[in-house]
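Listed next as structure tokens is one chain, alone, in the form predicted on its own.
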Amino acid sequence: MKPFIAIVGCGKVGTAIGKFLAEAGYNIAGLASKSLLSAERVADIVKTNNVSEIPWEITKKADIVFLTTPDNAIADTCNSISIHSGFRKNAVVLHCSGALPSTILSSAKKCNAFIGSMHPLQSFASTAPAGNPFKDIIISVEGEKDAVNKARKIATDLGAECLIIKTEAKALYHASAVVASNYLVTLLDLSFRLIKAAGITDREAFKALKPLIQGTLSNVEKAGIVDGLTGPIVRGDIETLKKHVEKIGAITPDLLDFYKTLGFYTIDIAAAKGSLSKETIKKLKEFFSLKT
């Protein structure tokens, strides 16, 4: 028999794991959330009648605690459903939150409790998806050992492949994954604002892009880092890249400095190839540099 589960915060987290853990087998032991009309939602969505804006009305019944609510609110409502007694013993809690460590939800032992998180390294855009947003998809574990274990189980039984952390991690794990995704649409960002100076149309843009940005993808992920790296630099082709300043600098002045940025941290990647020279790896290094 599947456990017994209790969602807190009902938002696009809480409600994707609540819809997919229940058509996996778990059972709903309950849903809370500040606004009991979200909670009544997913209620809706998983078949449950056990909702209420009073967490620790429905996480007693549960095996299996998520604290799904923004990460500025986990600590409070952990330590609110802790005084309360709202918790069994030898429950799990769980927050999913890719920033904070296990250890905020340090009074949930207080109740005989074992702490950890989960989190799924996926964007959740929206809280109705079409297809599930756990399939094939990596979810990341930390905390104490019984824990982790049961968030081994339920990652698998989402369809996601589960990844172990560090605890003391959590911090540099959560910047890779920033860097990934947000930062990732800042420099597809920048591509598209030079492209579309070169005369091309947002949607042609996009069109004309895309394959390239697959195609890097593709050979990262089949070659590595270092050989998935192409390029001017890794030629050491410093006359385009003096062309592509020069451009930039006339044209749109305000995405030069990040250009060169970008640059002046591509040259090591280049360099580990083996094929630049030191006297060319110092001539980039000095051309990318922001130094007046």
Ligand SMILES: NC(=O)c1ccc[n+]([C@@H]2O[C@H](COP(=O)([O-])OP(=O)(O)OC[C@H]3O[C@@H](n4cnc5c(N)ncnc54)[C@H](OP(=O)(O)O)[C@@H]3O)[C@@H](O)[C@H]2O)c1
Contents of the next structure:
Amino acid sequence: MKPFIAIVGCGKVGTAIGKFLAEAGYNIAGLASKSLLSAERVADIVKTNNVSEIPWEITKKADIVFLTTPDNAIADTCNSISIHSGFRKNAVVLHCSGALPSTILSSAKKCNAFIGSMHPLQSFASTAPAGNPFKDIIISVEGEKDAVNKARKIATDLGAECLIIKTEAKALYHASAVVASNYLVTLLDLSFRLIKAAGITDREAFKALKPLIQGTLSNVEKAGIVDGLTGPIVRGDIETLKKHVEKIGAITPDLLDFYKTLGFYTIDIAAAKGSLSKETIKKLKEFFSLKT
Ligand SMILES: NC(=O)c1ccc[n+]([C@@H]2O[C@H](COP(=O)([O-])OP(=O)(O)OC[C@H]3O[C@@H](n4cnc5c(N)ncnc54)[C@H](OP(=O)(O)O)[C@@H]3O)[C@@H](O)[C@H]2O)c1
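Alternative state: the form predicted together with this ligand, after the form predicted on its own:
Once more the chain from above appears, this time first in line as the rest of the complex follows.
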């Protein structure tokens, strides 16, 4: 028989976990949220009557408790439940934060529960996703052995692949995810602003750049970072780079430092390809240096 699940925090992630674990045959034993309305909304989806605004009223009998409140409320919520002896012995308590370690749940140890974290590498933008947002994604898991084992099974049952990470590695792991998702948007913004400065409209810009972006992703997937890099830096084409810098400096000077910083960090990738001479690498570094 599948374990009984309680979910505290019925927002975007809590809703998705409830819905897709229920679909996978898990028993959703109870739901709590700051507002009863949120818990009732998920209760309608997962077919349970056990809802409350008071977490420990619905967590006591659960085998696995998800604390899917915002990050800044997880530790306090766990502590309140622990104070009220709201975790049963050997229960597994999990949070879904990418940045925070499982150790923020240490108050649950007073109830002899096992603690862990289970972070879906996915962007949950609404409480009504179109399909299963866990399908084929990575869910990273860390924590105590019993918690990790349960979380691994849940990740697989949700349709995801489980990646076990070290507790102390969470901050760097999350920084990597922020770069890949959020800062990719920042990078695209730079690209779109430059192409717009060239007189191309928003709609045309996306259409023009999308195949290039997808092609680059595909190259990196097939060949890796170093061999996925093309363009003027890898060719040591300083004359072309000079033209970029001149025009950006003249037309959108606020973007110049960002462009040069990216260029500077691209040199090491290009150098790893082995096609640039030492002299060219030195010239490129001087050219992209923000001090000159
Ligand atoms: N969104 C993402 O893309 C994403 C991706 C991966 C991981 N995560 C992680 O998943 C967790 C939840 O994020 P989310 O995006 O689902 O947040 P969210 O949509 O804001 O949902 C959080 C829910 O918790 C409820 N809540 C707030 N404080 C509470 C408290 N003290 N006690 C009980 N319930 C409380 C909220 O209140 P109401 O009852 O008022 O609705 C809300 O429904 C976070 O740890 C986050 O880092 C998020």
